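Next up is one chain by itself, shown in structure tokens, the form predicted on its own.
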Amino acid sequence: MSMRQPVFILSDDAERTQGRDAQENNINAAKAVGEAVRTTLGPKGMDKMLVDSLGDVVITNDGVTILKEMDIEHPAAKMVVEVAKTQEDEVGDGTTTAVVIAGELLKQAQDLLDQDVHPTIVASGYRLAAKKCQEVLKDEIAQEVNIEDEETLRKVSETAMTGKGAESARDTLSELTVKAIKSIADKVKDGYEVDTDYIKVEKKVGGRVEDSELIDGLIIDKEKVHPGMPSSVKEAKIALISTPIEVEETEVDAEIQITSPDQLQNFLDEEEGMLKKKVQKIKESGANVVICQKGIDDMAQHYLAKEGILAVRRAKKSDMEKLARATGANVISNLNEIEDSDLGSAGNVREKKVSGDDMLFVTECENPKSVSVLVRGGTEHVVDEVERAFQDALRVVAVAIEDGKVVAGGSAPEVDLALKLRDYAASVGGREQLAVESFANALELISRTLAENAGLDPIDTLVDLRSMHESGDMAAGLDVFSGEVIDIWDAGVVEPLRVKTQAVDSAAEAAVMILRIDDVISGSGSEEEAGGAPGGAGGPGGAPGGMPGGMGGMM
């Protein structure tokens, strides 16, 4: 009888972590990410200083900014970072909350795994809990808000900025936020659509944060192309041109043979005539301001200046789109077809020095559907952090208007969800009941973290919160400044519904995906080869290839 030879599926140098070891590694890596940002949560959260390899410094407590800057190698940890990025893209705020919940869900799952509850049972229970959370948030906790309710929208904006670098000027900035969002909101059949890309945020070092201002139009970080042009134009007629104001090159290769000075002069005169004709076309259309996306020839600059037309060149495509929306202009790609109807209008276009740089202000637009905000601050780090906070505030006000629903902050929704999940767990039965209860415990970490970051006793705080919610006070939340449990609606701590629904959903999905991986395989080959490594029995699509099984290094 012949001896059977063993079949080697993996090469000798391939690393592989299986079963509980793989799950432990993945859970520990994901927990570490949650712990890294946990101290930044809430108004009393601390900041992180991030230093990159070039020595550039970022000081922030914005969860997604911290995680983007951190040097994270472990594949499971990267999946938790994706939770923060998704939260940022969808809502703009609540990134730290989402990551902290994801980390705690995995920590709670670890306890269940130690009790021999199968990962798929935990995953199933988590999915049921997440679905129940969505129903409770939408049907029981959320309250209506509309675009005319400026007071509530300002509270939403202030809540997003509390605890960040912009907090000192949050009254000023929240007013700018609501005005800017209302300017660009588009009415649709069943509500409003808000695209925050139509709000241009320009930041300049200098002055105080309170000096930040909203411009009913656009700021372009460009200066006029010729000193002879006017620096200010009233009742501006604006031509947006996407083609260069230069002598066009031929599509085919051609040679011109010049044999005498007269021929050269004729050639130069012809070029000059062509440019003069282009400028004449612009003048005849009635335009007195030209914003060109491409270049403007020196001779054309001279003629434009002679005609008293203010022109800038090499404007960004995104600025051209915003200008078209703000001024009502059409972007012109053929100068021969420019007409009066293509021009946009603005009450005033002026060049102005801001912190030593010349910028073009297009203001007093009649119905600007695109606006600009000039953010100021004492130092570069301050301006950067204020801009991040302002962008978050813009997004949360936008989603509050789009969804028409808001919830209280101060961990009130999380405590209420935890209470209702425990009641729901009894009806689930089986081992899934344990997972639903663990989900409830994970949500309460938000209250405990807010208390810890404010120097309060987390157990006493949680007991007080539970007591208030059990007596039917759904708006009871933690005031981190006084340490008391108060009515959060009265305190004006308000968040969009989508901050909570998205955070719970994405945290649950990431936790379930990590839990279902029981095999991490990496090879020494190229990333393409490693990417084809098969997943474990429980893994959806397999573990990410080309990554080490153990926990990666984090900065």
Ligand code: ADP
Second form
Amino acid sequence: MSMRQPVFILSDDAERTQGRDAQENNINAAKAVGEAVRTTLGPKGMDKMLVDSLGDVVITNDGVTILKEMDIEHPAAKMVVEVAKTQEDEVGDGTTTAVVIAGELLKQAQDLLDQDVHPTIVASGYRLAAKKCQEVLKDEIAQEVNIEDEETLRKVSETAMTGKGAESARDTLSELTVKAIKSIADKVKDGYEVDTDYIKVEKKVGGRVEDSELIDGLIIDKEKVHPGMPSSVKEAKIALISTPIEVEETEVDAEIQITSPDQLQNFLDEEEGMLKKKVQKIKESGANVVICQKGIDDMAQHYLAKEGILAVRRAKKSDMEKLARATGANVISNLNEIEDSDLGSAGNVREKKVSGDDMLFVTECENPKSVSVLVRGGTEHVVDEVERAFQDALRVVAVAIEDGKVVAGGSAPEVDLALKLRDYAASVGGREQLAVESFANALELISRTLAENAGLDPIDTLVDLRSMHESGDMAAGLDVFSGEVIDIWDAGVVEPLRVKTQAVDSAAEAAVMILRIDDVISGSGSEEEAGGAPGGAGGPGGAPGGMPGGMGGMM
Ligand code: ADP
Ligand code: MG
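Let me have the form predicted in complex with the named molecule next, following on from the form predicted on its own.
Expanding to the full complex; the earlier chain stays at the top.
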């Protein structure tokens, strides 16, 4: 028999946590993320004031915004933050909901682990439950909606905005939301495609939120390049030019030797002639408005002004694309090939002062496939939060139209899912049954939190909700304003189906992933080894030990 030597596979300074310790640590971190945003859930949720290292202040109750600003380092906590980001990317709303559910799934799992249920059993029970939720949501809970149903769409928008800074002007903004979305929605084979990127949201501090307006075209934060140009052009023919209107630089480094004043004059005349010709080309195409993505030479500006053409320069590329869609123009990259058919049209292009700054309004576009919304508000913080709420609203309405499905809010779907999961649990049997039941409990945290944040008794509310649902009232939800459990459709609280399907799915996925980890090894964190790998769990701050300081302060 040979002597066994211990084998070391990790370097001395690598940190390692294993088994229950690793699980506890990860679960606690993930739970902490859920706890951090829980108080902001629902219309009566509180806001957070986030101050970054430069002293910049963000006031918000938007889950993903809070988590992005929080600079979270714990690797498991980061996985929960990912849930919020996925939710934001896929749906644009429901980020707090997703994170709260993820945190609670892990908290419930902890109880099961304490009762010696193996983590893989919990994980597979959670998977079954999540799958069941998708079925119930899609087949039993969701209701149809179509693009002509403006009333429902406005409710979807209002629900997403309630409780945010935009609340006071909810009606105005919801009307803008639905109009904007309807004008850019593309009809495709079996439904609609809605790309909210084609709605440009321009913020301007000043005025009231109610003064926000929809522009059937584009607003560009630029002014005309020459005072001699007209400030307003009716029946505009617009040339979108992506190259500079300047003297072309030679490809090779040329040096021109000038020995007499005459030669200099000739040279300048030549240059002037070139610019004049470019402007002539534009003029001949019939354009009376030029939007240039690059620079416009002073001399060219002069000639454009003389021709009565309104021009702006250094427009953003994204604006060029939107302008093309709004006015029907083609972006021109070679001035010699400019043609009448490349030009876009707009009934009115004018320069207008908004709170002291000149902006260009390209409006009265015939069938604008891209529109703008000018968001106003008393202070920068207000405008920023209104914009965030408005972006959420745009996304949820877009998603509702794309999927053609909505659900009631006020935690009606969550209570219904919980009820059906408990029925389903019995058919699952075994220890997994316990996990399915835990999943149901986790979903009910949404009801309890909505109640708590509204200053109501969470237990009483939940009992009311359960009994209504048990008696078959699937639309019973908590109206946080009256504090009553009522038919929540009637209260006008409506959300797109995808908010819920996505939240349940990504919360479950993250929880399962975290549960399956029983060994956390973090590298020694030396610079060379890290090799610039982004977001690595290594490094001194990434050790799976304590919570980062910033997080503790948030709760
Ligand atoms: P999230 O980031 O998850 O969207 P919110 O703070 O926007 O978080 O809160 C969303 C929750 O608030 C949803 O469950 C929604 O149904 C609920 N809600 C919205 N308006 C009302 C209302 N008037 N009464 C009750 N619940 C509401
Ligand atoms: Mg929301």
